[in-house]
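Next up: just one chain, as structure tokens, the form predicted on its own.
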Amino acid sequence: MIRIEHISKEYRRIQALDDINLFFSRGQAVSLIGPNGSGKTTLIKCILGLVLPDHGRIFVHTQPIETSPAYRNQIGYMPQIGRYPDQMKVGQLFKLLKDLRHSDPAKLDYELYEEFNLSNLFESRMHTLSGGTRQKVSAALAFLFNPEILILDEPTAGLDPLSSELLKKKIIVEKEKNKLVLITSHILSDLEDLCTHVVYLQEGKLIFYKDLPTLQQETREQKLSRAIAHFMKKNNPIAPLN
């Protein structure tokens, strides 16, 4: 679904990304995890189309991106902190989306929206929200479409806990729907039930890409941080996750 060829990009003499090979499927959960300045979000900004590799190709249902623009329609997307128009209230914010993407209204996803009462913020100026707020705004607009492939970055980080676990509930139904679900983040606990494959990244390069129960069978840990602890440990101790 997304075949990612011998990516890598470089700032200012700092290697974001070393000849990064990954392939992702249908079905797949994939928690894309490592310490700040990994490379997880240039990845991801790669993938999105938001920065230009230096050498290398990505595929989106074997069509390179750089060819097919209209591969970003497939992509839900939920950045780590969401940034909107200041004066722009919750509904019409809604509405831009949804008349920029000309999507058919029976096709669209509203579940996280009723789930996070938004309709109650719909007069709400985005500048007055709460940061957890602009999360469930983030979260219902990346599942609105009902993408093929949804890239979340850090999706809990900031959400109450009723919050975050209404929004892993989605993410593991979507994940059943055969999907491709890619997420970041710290917190290794929330991805312990959502993913299915882990990509380990350490200063831009590729370290293990391996589904969860090879890693729990290698490291003989069932926790997913206790896991990676121990790969790095016997394996490659370069540095602590973060």
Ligand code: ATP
Given for the second form:
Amino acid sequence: MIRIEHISKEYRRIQALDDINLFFSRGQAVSLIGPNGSGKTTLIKCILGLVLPDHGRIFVHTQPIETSPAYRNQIGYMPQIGRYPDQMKVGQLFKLLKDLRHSDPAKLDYELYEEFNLSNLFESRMHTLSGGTRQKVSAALAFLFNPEILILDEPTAGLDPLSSELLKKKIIVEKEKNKLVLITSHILSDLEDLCTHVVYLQEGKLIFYKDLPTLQQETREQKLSRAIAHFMKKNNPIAPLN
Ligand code: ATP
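Having looked at the form predicted on its own, could you now put up the form predicted in complex with the named molecule?
Once more the chain from above appears, this time first in line as the rest of the complex follows.
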């Protein structure tokens, strides 16, 4: 579904991504894990076409993304920090995006919008919302258009425990509909219940890409955090874990 071939990206002298090769299929929930600055967001932005790699190509449904920009309509993206026009009201934001997409109203997915009670904030301006409430708006927008691919950058950061559980439940439901979900998070306990596969990046390099049972079996650890710590110690005793 998404094929990443030899992607590299350098910012001045920082090698944010270094020859990354990956393939993601339907029904996978892939956790992108790695220390701060390891390249997770840069990789996501390359997939979204928001960052242009220096080398390599990305294919979505076998089409190279640079020649078929409409592929973005198949992706729901929740950014790490959602930036919205300050004066826009929540209701206006949803209406604007629905109008821009010309989407079939029957296909829209309002589940998170309703679970998060966002209709109560219809008249609230974006700049008046708390950080967690902005996250809820970003989450509801990512799922709204029923996309086949969900890309969620630190989705539970800043959410209260109940909202975080609602979002995790929703991610599992969508994955079970055979969608592809890519998630970054530093809260490994959040990923444990969700992910089928783990990509570990460090200093822009792909350290491993494994399905969760294989990682658990190889490390003889059930908990994701312990399995990753075990793998990193075994393969690179001096590497920082996070
Ligand atoms: P975090 O876990 O902190 O969110 P990350 O793994 O998502 O980090 P990236 O945001 O992809 O990491 O950053 C990878 C590297 O690229 C970092 O060293 C970062 O400072 C650098 N970088 C990212 N964006 C830019 C930019 N626009 N200009 C210059 N350097 C950048």
